[in-house]
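Heads up, the chain below is alone and in the form predicted alone; it's given as structure tokens.
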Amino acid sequence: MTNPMLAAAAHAIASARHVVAMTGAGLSAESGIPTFRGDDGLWTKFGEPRMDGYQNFLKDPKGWWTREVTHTQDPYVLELRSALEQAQPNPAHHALVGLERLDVLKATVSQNVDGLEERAGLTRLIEIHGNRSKFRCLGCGLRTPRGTFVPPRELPPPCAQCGGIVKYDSVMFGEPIPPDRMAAAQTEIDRADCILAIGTSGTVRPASGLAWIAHAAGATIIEINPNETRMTPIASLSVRAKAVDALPELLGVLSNVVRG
């Protein structure tokens, strides 16, 4: 039997004109990628990192890249990287792809850097915090696949297009979200009359602020999270379940509605 709250969420989604998903670390937890907060979160284990990572990178990009290629970064970075290298998309990622293919889901604004949503097949995807499997030039903004990275002789690696400094595409602490991605996310939020907030604690700004903007404009907020979050007070519906359990069931209900 369908969870009553999930059935209500499906009805609200089916009635909406423009549904946008906002995804956080909880979406990828079942893929073996640790969350940042909570009992087993990286910040709980290692403490919250300094918020000036980007500024330190700009001061000494060669030093940062040297630590990168010699695997002497902070412990939480090494643990996260190991998890990312082994992770595969889980049923929640594939369910989002199913919702997109039904044309129920118009866009996904992701706070994750794991690249699993793209690997699962999402095409209407805005990765506002970047993608760990790609590089980005700070000069011209060129994004290129990481592939099998071989450390170059010259550090930091120069951009093949403009010669600028290259870093991972993932946004560092203290680094502004690339303007083009933030603008694309804002455009989708402005269109949305329904926000599906999945596995996000609602604590990371400015990304989390997008949900409040949508709420203020009258959008319905549907939260899928096993725990209460900062988004709970603005949510019209809160489905207390893991994404990996709730999203496949939600896809099944909506498939019947759309095709019925």
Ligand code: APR
Contents of the next structure:
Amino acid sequence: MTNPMLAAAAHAIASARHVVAMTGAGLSAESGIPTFRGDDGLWTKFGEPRMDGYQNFLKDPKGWWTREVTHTQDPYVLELRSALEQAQPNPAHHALVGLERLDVLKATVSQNVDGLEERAGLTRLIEIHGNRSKFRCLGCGLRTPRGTFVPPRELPPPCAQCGGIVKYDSVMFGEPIPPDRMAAAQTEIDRADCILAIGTSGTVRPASGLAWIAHAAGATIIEINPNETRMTPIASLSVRAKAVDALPELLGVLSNVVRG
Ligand code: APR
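Instead of the form predicted alone shown above, give the structure for the form predicted together with this ligand, please.
Everything in the complex follows now, all chains and molecules, and the chain you saw is the first one.
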């Protein structure tokens, strides 16, 4: 065990009743997907995007879809998209799956839209910001796989179930978290006595606010992050390491504990 904080984190997790992971962009950093904030973050490079993207979409969904199919979106979208399309799950994602299979990890609330946690095999996963590989209807909420993207004949594409407006499942800036996702996340947070915050700056509400709600209810907050974050002041333990290094080690320790 090289990192004493990791030993303490493993002990805290093993002693907890209901551990919920809250993941952010740092979990996918080693999959080649840029984070948003920090030195080489997308927002650091391109500036924080406008917070009214969703309102603009609703004003002119056809115009939004036209820009989408003609690839004339914002530069940060094009940079993020090329990284997303090549990304594969990394050892941190696979370690989370191992923790779920040990039944040490009860659920994962992810802020990531890259779909890598799902592809790695997480099943008790709540993608609170959506999943870029899916479409979602704003009318009935139906989610459908995006598959190999074929520009829809009709813009905006109508929902096959209700004829409503379809958008990507990824939550846009200014868009409310889909109620089903928020309810599922809240249920897990209400049960949690330990939150494992992995690779998130704890900046964006309401997602990151869930950690404060858990903390106020007495949950232990453990963060895995090379840097200090807004969550650091409420964290009982801060493991200053990359997720790709810390999570496989944590899985190794907890596997021995669980097997006895
Ligand atoms: N391992 C663990 N953490 C890392 C790593 C790594 N290898 N590399 C960077 N980090 C940490 C950074 O220190 C930072 O605290 O990951 C965090 C990434 O923070 P953000 O870029 O703010 O990403 P996130 O917290 O997921 O942002 C939340 O903001 O813009 C919205 O929708 C976007 O879902 C995103 C939300």
